[in-house]
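Only one chain is given next, in structure tokens, and it is the form predicted on its own.
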Amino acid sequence: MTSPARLPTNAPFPPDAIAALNRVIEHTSPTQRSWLAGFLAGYEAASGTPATAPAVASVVRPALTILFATESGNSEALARKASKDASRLGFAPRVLDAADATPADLARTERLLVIAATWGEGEAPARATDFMAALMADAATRMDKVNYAVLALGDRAYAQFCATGHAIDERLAALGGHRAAPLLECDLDYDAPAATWLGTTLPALRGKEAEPAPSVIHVDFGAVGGEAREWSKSNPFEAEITDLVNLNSSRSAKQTVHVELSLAGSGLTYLPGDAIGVAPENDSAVVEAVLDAAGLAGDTALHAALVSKHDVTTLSGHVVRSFAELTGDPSIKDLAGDPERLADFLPGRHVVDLLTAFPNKLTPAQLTGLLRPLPPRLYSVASSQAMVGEEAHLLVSAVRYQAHGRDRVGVASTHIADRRRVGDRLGIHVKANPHFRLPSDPATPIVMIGPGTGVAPFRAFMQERDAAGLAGKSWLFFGDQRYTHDFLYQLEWQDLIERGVLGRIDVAFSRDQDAKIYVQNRMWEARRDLHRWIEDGATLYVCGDQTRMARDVHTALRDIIADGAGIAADAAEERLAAMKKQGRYLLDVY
């Protein structure tokens, strides 16, 4: 068998490029060369370069708008996948962020696929709030020509499950839109049901009257070479723990561990601002309590399955209603059917509390049928690969508390802090967060607000700048309980300050004095300087607890802008909203 022809020395490439191309081509098979020819033809078409090949009959590809509303990135990732599926079916898809959309945009499309997440207690994702307000407004554009379908993502642990998706679905119909497929509700384990739904919904959106899809050989560019593996929440990489250190002193009321993971051999890459998804295991004692309450103590096979595969803690209204239907127990039905009583019962309780309060012997299949799959837990990555190479660092606070007479623990946090050691492995995957990135211009000032473990991504930011030799204008607000016992990464921050990589740090330790002081208090104290930074074009980052910290910080920023600019609070809110749209006010909250 002869080798494929080599590029001649007079080919229109530099000599080093000719040599590189020859090295690739001479080891290709006929199938690979055919693929490459098709790729280049598609590349020419996409770039707008006139093709020299004979013309073929053109096929009109029906336009499809795929709108996503996302907080953590799940809806966006699913929208990108739906776009690939739609391309295979002959659509010309356009993926659109709700942050960049208006109802008037949607009214101009005949086919619309919406993938919308619900955040917290029924709230729309922060980036979608303006779009939702415009869609719900009395003056919203009519949708009479729009054929649409909505896929709603949510978490059944919250009462307002998939509320954003339902709101969009109902509003589009009210504006005259035509529902091409029923709305699909998805819990955290959305991959399989979403794929099935898309498989029937995309053809429904295409319609019978559309031209047949052209014959297309789909090329998966991410799989070229056949060697790369796609690590995901359903296929995690088993990373070795190479270091695990408690950053709090022995006298602290907290345990916050710094975790270093080896990515060697994985091919995994990440950027500062991304998250690492950890596949946790349930505490064996918690599992045993659940089995005992269900009358299944001693079932070793079921015990092993519950440790690694099922969420044995999260109690939701859906679980209570399913339990009532499963058992037929009138007392459980009474609870499930009384919204006010159910709302009082659920907070602070876990599955074991339900099983204990309403004893019913279950079969293994009945118990596992009540439980959802054990979801991964996401942690903001606390390192930059430019600094640490094939490693990823995490910052994990062990969660421990009491509720309703029981000791409670965080599933993933205590799995890492209490039951893992150096040399053990954690199943992980990378979760990209493209909406929480350093500015493209390193000269842009940055203000980072991250109390507790919320400081993790800002360590990654500083490592990234340090590795690049950058000393841009930067300011960190950090807070915790006590200076002596809880100043996470203290020596690192001090070193960065001394070397000029970090420009300023303001700290708040709530329990070092009688009156508690938090980061928002330090922000107000520095309001003149902080307002000047904002006016100079600084990008603001907030990471941490959404329910209290992020809201208190937002209020402080509003008041600082109002005070510095001499404007009303409403006008300051509008400025913050504009900063969000400009990508200058970014949140990574949970």
Given for the second form:
Amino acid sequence: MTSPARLPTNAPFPPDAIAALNRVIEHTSPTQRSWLAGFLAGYEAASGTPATAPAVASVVRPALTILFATESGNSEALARKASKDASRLGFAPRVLDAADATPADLARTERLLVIAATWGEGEAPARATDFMAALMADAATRMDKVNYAVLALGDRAYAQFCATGHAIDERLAALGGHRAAPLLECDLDYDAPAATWLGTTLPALRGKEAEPAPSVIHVDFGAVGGEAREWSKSNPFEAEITDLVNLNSSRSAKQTVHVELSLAGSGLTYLPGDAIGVAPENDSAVVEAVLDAAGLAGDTALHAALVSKHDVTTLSGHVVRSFAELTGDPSIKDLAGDPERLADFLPGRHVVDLLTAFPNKLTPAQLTGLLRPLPPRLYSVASSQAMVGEEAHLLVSAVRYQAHGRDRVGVASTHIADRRRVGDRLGIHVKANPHFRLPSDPATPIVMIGPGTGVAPFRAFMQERDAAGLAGKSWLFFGDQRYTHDFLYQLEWQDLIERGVLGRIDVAFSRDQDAKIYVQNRMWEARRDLHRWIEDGATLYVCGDQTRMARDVHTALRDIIADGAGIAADAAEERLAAMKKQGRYLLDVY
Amino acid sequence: MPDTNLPPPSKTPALSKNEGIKARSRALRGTIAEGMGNVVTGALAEDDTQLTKFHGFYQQDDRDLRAERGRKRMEPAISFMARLRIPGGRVSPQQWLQLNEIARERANGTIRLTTRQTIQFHGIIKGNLRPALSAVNDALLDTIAACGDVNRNVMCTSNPHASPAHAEALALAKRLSDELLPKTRAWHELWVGEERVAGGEPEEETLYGPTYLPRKFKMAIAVPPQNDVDVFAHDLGFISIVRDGAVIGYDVSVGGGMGMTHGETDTFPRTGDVIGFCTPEEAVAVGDAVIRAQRDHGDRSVRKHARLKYTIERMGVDAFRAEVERHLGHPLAPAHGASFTGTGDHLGWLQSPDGTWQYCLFIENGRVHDLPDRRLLSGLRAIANVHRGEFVMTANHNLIVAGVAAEDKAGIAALLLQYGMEQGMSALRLASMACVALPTCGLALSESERYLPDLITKLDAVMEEAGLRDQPIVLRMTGCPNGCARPYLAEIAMVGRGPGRYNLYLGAAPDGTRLNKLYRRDVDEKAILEALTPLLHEYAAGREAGERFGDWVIRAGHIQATTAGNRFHEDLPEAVAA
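Please give the other form, namely the form predicted in complex with the partner chain, since only the form predicted on its own has been shown so far.
Expanding to the full complex; the earlier chain stays at the top.
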């Protein structure tokens, strides 16, 4: 499955036109797009408007396969950027999703660039699990012809940093491949290091036999109109908050805020399924505690920098090792060098706990050097522009808990829930999620499983269908703690059900009775209907908590298919895997 | 057949909305089953909420949360109040434990004892209704006819061990309740999964007919000299007549009732009229006959005029008695007459003639819950775990730990002490009652249960100053004029008018035979205290030996006696006249 085309935000159309065109183009097949391109060109020709002659490469360009394994879309975005760079350098790049690739495909290529994400506690992205299994299999095809380089994406907050990238890198070498450049490990702030690495790695991949760069001018559409504002992670748009309300009742144990942001003047567009990245700020009190622990209390300039630029909470083995090095403190070195102790120490602890446990006076530069840049937090957008125009709605659950004797909070969620008011601004950028879209055919039934904040994209889906006047078959599973106090958007679902936009809703509230009832329990209760929907070609969407919900929902789906089709669990698992590959079982989990 | 010589029930021909809902309901089924399957709302269809009352529960919402719900994109915080049918208020310790579990898991964690000897669960959400009612059924209890236009829970004087007459009263309460129950199986089908008989037409309601009664119907049995049940406050009252230790029969009172509407003087509370005497064997037949007479002659057009008391006012008591006797098939014997000493409970320990002990536990406002220093819920659970007798809910929303063998008494006493349940309270507090009101009752105009304890603390100071700490005065508060805590039979009553405002009534007889009268209108706490303080001081100084406050205010000329329900709004003091 190739990723759908999208107009860039600086295309020469007004934002709503871009969104409208994207909505059409997204649901087109390659044949349809070719026809459209031909039709428009033909039309221009027939109407006598001189069309610009397309630039044609005059020489054979070396083929480059860019393989990506993505969960959140970062690897894919980077692969597309690499493809553009490679094109400019004279390659004929082909971007390939690991979900659609086999090791045998790769063995035939001479130049391979791999961009692989690591997910959660060291796992490969779900869409790439088949590929990884085939690559690791004893019978895997030899890679003797292949010159390759691997760019690994990860998050240092997790123990198995960049594990997937390393596994691929080592396996390709073991299968006889030639490593053209050393692997690059990237944390959440991957833009700059990745660009630098690509700058040296792409030429290295071309090798000796490569042709000189062709004298063809390639137009980088992304850079056209550079004076137009191009909002990004590093250049967020400061969106005004026009509404902010806690949707949980005042009796709830939870706080889930609905945030409405104005995109007016930004030109930003998004589609249901996309995410909005929010640039958070740290809680001033946490920054103060860190400064205090580092012996830097009272440094107001540093305080300001730490509030907005540095991740002052996330503690990883990398931070402990850096801290050990810069202080030379032997007791920290002991900890850093002992993986078992480290595995005991890290969970639930933050930077301030490390600094407090091993008091060392640091210089401002030492402290900031220890901390990674403050990453943006992604939220699945909860609205459709077809319904809300130049607005984006987010659903943000305030994270609060206790660990190691301190009250802890989620940086971005409490920044929004506690420290922002209507009229304040939030730095945002749009992060496309092309793998989480409504089916192109509105007649395809959809099953949406989204407990808690996982319901956000499904509100966007329903708004999209509502605005288009489409009442396809749809079924929502929602869950939370208590019916009376945590039924997010209840009145909206009532209205959608009443008007037939949403066909069915089932709800699970875990704390309304002794027995914990979750969405997967409701799915199992409705297994006959659910299996019929799957047989009828429904697309399944799961959004929300990855570690428990998505797994339990997956198991329930497997059991429901096994039960409904009268097949073994393994066979049901294969059907689900096939559905995943067909884009009929889609996950947006975090 | 109704007697054609009688006046028509109402001048307005159109039937009230509820009559149509009942008629269309297929014996109380309506579309309740469909509504239970609609998970996107916590509510049932509006018409069905009238029918669920017959099943024992009301749809309510938490009024404290109303303001925030819309903005949070949530419907009102809807839940249900389920009321049990417990004739005579008696449950076993095992049943108490089961009820405690239902409250904990399926309701709001509290048990509310009512003024009609039963319990209510509050805060049951729709998804918990079936499990809750099914668990009630498992406890060999039900909620059938606990609300609605039918004969509701039947009350009786509360200590079954006090005498054979008391035991007989309890037995009669059960018979009246069971035999006058609606015949529909709707409750069993909807809540405990009983299969509908194939091809079944709705059951024939041989007593009630397809539209049941025009309005609610209440019965109580009193064993003189105790009038704890306020026998004259009910549609039908039985007063035990005991001769030589044996019950020879019952004086029959009809047409009592509390509810009225503010500002409408054709609505009023009324004490029942004694219309004759029946033998114990006839009692259920009398109940049946009174229900039939009210079924045929009650007003089905205007619900606020539909109670039996208005039927009797309209027909006249003699014509009504004749109608009852026609259904009964013979005349009622002349009443024997009985007198009462009071409406309260005997709190604390008391030994019964059979040698067992009972402890009547004061439950402030009937709410069984754990307070920091008075852990009623946990304490009663602990007692239920060891108690070998029974629990009896009283008409004053207190609870009797009854049938305690002499050798078990010390153990129960220790638990009462351990959980802080045996605490000294003023006589005023111990004689007080309040209805639920805010936040769950949809009818409440003012606070009641949540506010009365604070007001009593302030009145206690006045009582203390006046030297009245140990003087009981029956004090009752309700959040609206419908009268759940029987306010119009209290020596002092506050009836809600609006937020923080009450009508103040004085002068009911302490034995429950005379209604009170409006003394001040629309008063807030300050004005209540300003009105009562001088009266209490004057009463302390001027009362005669044994004279109760409700009688004294009349003798001292502060208020005129209400001699009949239809005189309730007459002879008002100057401060509130017109």
